[in-house]
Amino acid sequence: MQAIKELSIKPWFLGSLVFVFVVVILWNIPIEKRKYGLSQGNLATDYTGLLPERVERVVKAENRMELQKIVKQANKNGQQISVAGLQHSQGGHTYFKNGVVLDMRTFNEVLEIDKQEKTIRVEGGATWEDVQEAITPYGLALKVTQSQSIFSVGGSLSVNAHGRDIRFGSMASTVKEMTLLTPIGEIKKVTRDNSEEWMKYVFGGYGLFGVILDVTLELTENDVYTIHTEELKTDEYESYFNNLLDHNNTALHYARVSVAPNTFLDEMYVIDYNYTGKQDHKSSLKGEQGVHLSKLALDLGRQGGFFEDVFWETQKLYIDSIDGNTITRNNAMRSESTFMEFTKSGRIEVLQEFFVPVNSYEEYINDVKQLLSPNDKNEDFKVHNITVRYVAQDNLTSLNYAKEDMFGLVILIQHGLKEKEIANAQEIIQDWTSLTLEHGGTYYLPYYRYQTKEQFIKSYPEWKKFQKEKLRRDPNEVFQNLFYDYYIK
């Protein structure tokens, strides 16, 4: 017993109990998943829980001609059918009313792999992780996906998905055929070369063309990059980013802007990803790795005002940290996710994403500055990070969110599940979209409709054509989904 008395006031030894104490805590830092899905209570809902909507029925796909079949009834009976993955586009495109819904997830086979074309053929319903996990043994990588591998392949093909590398352009741009079951129950084999354009249609038709089967998917070498990072001013960047494309050393890049209240909008840091000559045929793929430090941080950040500021130059420092280091092309195409769910009961995380030509980003910035508060500590509407990355102009699909060379800014979100904060958020958005229109932008459709019809129309002016050419190939009208209900009927 003295032992014990005279241990517990060593320095050392109270240090030590206060380390394993905190230890403990981090460790056990709870990790909810958000629940959502196509079962709960007989009401189908997607990521964000906003829209829910009782369906028909739920059917798992077996194989092509069950799907074929259930197609063709449809045609006959008046049914509607959508099509689902991973359920993460943000705004109904996954389900309707009263209809039947298409669960993809089993439908996620590998189905060949040719090394010497650099090429895989997979299933709609396999993930960027199944993909990614089939071709690391033979060093071989994606030529374009999303920062995360959690989505499905179908899925992400049908919001007409962008990713980090500056230089292969679109998703879409990598498929080199595709498999579709059509609206009225043909099975197709599709080319990027098909007269009858199914590709243009289909890849961010958000799930109104028909059913992804399968895709064959051009690839490149599992190149290893050594990353460089720079922390830059907001009126930097345009100049920064134009001297990174005119050279060929950088594959990939983002970029953060500040959301903190002593630097908000006015601080940023880039990161790139660039080429050192060497493949890797042997490192294996990452797992998530430091979750709970970093829910932790993004908790804090949450908070706002004093603890966003912490959380800006914690991620500063995390990031001045790996400078210098190096990755394979997979491993960097697999950035953490699960750290950032959010299930505080009453609100909501939602995304929304901004289009605005590269030349005219400053100009942008400085008026979003004018439109949000700095400080949204005490406000219902919190903005918590807005990542940028550089979208190519897109010449293949009809909704094409690109019309010229254009910065993407993906934003964070959080407001709560009242009416009068939905629609004070919904207001902000809005005015935060015309803002966008006025400088030539266009905003992103997979996410929840905050936007006006008007604003749609603006944003995509071809949204006719796509309309014309959804009754022509869908006659019936069998493939629907509350964004078809929302924005093109």
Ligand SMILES: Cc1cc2nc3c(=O)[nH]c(=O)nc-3n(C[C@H](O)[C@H](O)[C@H](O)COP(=O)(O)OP(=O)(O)OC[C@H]3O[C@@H](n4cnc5c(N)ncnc54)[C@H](O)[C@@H]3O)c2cc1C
Second form
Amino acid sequence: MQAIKELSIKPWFLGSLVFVFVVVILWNIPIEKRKYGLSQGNLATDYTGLLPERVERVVKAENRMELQKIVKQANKNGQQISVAGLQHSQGGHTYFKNGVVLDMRTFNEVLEIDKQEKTIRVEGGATWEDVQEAITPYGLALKVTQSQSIFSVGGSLSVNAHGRDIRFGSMASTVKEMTLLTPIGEIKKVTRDNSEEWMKYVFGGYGLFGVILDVTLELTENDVYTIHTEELKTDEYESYFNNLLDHNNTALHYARVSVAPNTFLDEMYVIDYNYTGKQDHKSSLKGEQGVHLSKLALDLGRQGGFFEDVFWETQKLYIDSIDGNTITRNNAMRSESTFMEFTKSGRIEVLQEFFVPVNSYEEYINDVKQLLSPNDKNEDFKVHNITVRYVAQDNLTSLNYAKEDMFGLVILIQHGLKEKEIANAQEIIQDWTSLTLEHGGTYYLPYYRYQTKEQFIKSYPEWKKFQKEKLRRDPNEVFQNLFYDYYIK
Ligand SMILES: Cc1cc2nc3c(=O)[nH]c(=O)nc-3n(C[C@H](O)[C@H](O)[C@H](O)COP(=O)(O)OP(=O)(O)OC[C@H]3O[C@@H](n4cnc5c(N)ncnc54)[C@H](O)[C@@H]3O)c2cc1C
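Requested next: the structure of the form predicted together with the ligand (the form predicted alone having been shown above).
In what comes next, the whole complex appears, and the chain from above leads the way.
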């Protein structure tokens, strides 16, 4: 007893106790998993769950002959088919009322890796995680992918996703060859110079032009990068970025804009991944790191007001601490994602993305400042995060969001689920979209459709051609989803 008493007054003992206590608390911060997807009762949903719908059946894709049979039968019987990958799209892109859903998650084999040619042939339902696991031992890496590796290859190409690489252009441009199950049930090999232009419509085609069975992707080396971070004012960003493009030592880059009241849209920080000239053939892929801590910090920011200022300052400390670290390309392309999960009942977190021409960025941000409240603590519509990526001009896809070199602003928004709260969010996002259009911008289509059809038409002037090609290649309108129903039909 005496020994315990003596111990309890020693500073190192008290310090250790506090340390253990803090670790236990942090470790027990729950990382909930949002429930969504094809198995939620009879209703299909996607990542947000905002558009529940009854479907006829869900088919787990196992082999191409079976998929072909389903498509041919649907053409005969007047059925509708939708295609689902990991369902991270948020506007009902993966299902349709009373339709058949092809669940592609089981169609996920890596078919071939050519080390000499630096290519991989992989099935459409495989995730980037599957691809990274297969190519890392060869010292190879993807040319273009999203910041996280949780998405499917087919789903990512069908939205023509973009990432943090500022040198390789669009994701579509990295595909050498594709095997497509067409809407009338043919299995076709399609290359880039295919005269029928299948890639133009399938990539960024939201599952409306058939099923991507497999693709052959161009790869690059698993380079080692040095991380460079810096704090900037918003009006310094354009010239900072143009300088990066002019000098060839940066491979990946993204930035974040403050949404905290004290520095609202004034401050930014940038993260660059600079070439070291070295490549990595040994390091393994990293898992999710520090998610409890990141979740705690994000939850703090979610409180808004003073706490959002604290969150922003914490982020700056963090990015300062990683300045000068090294990381492999594959690891830079698999950021953590579980800490973002949000499961508060009666509320939802959604993504939106606006694109503006690089040289309009500063004026655009100044105008957005007039549109939003810098302190949303007491408001229903809350903006938690804005990251900025570079998206090079894309001439390859029909529904293309980058008609010139653009910055994409990815925005994490929270709002309530009552009718008037959704209507309020819709009004703000529509105003934001109109402002973006005034600056020669566009918005991204995999997310929830707050926008009007007129805004869609202005953003995607080629949509009529897209519609015409859809009807020509899919005369029985077999491939359908809620996105098609709302925007294109
Ligand atoms: C947290 C988060 C971060 C994100 N970050 C980025 C980012 O950095 N950059 C970016 O560009 N996007 C980003 N996105 C959007 C993301 O790229 C898309 O939601 C993408 O579609 C996700 O892939 P998925 O496997 O979930 O596709 P799904 O949502 O399942 O499907 C998307 C579309 O592809 C179609 N489809 C799926 N598989 C096939 C197939 N085999 N053949 C034909 N069509 C198919 C579907 O019908 C649907 O229309 C992000 C989304 C989230 C939720």
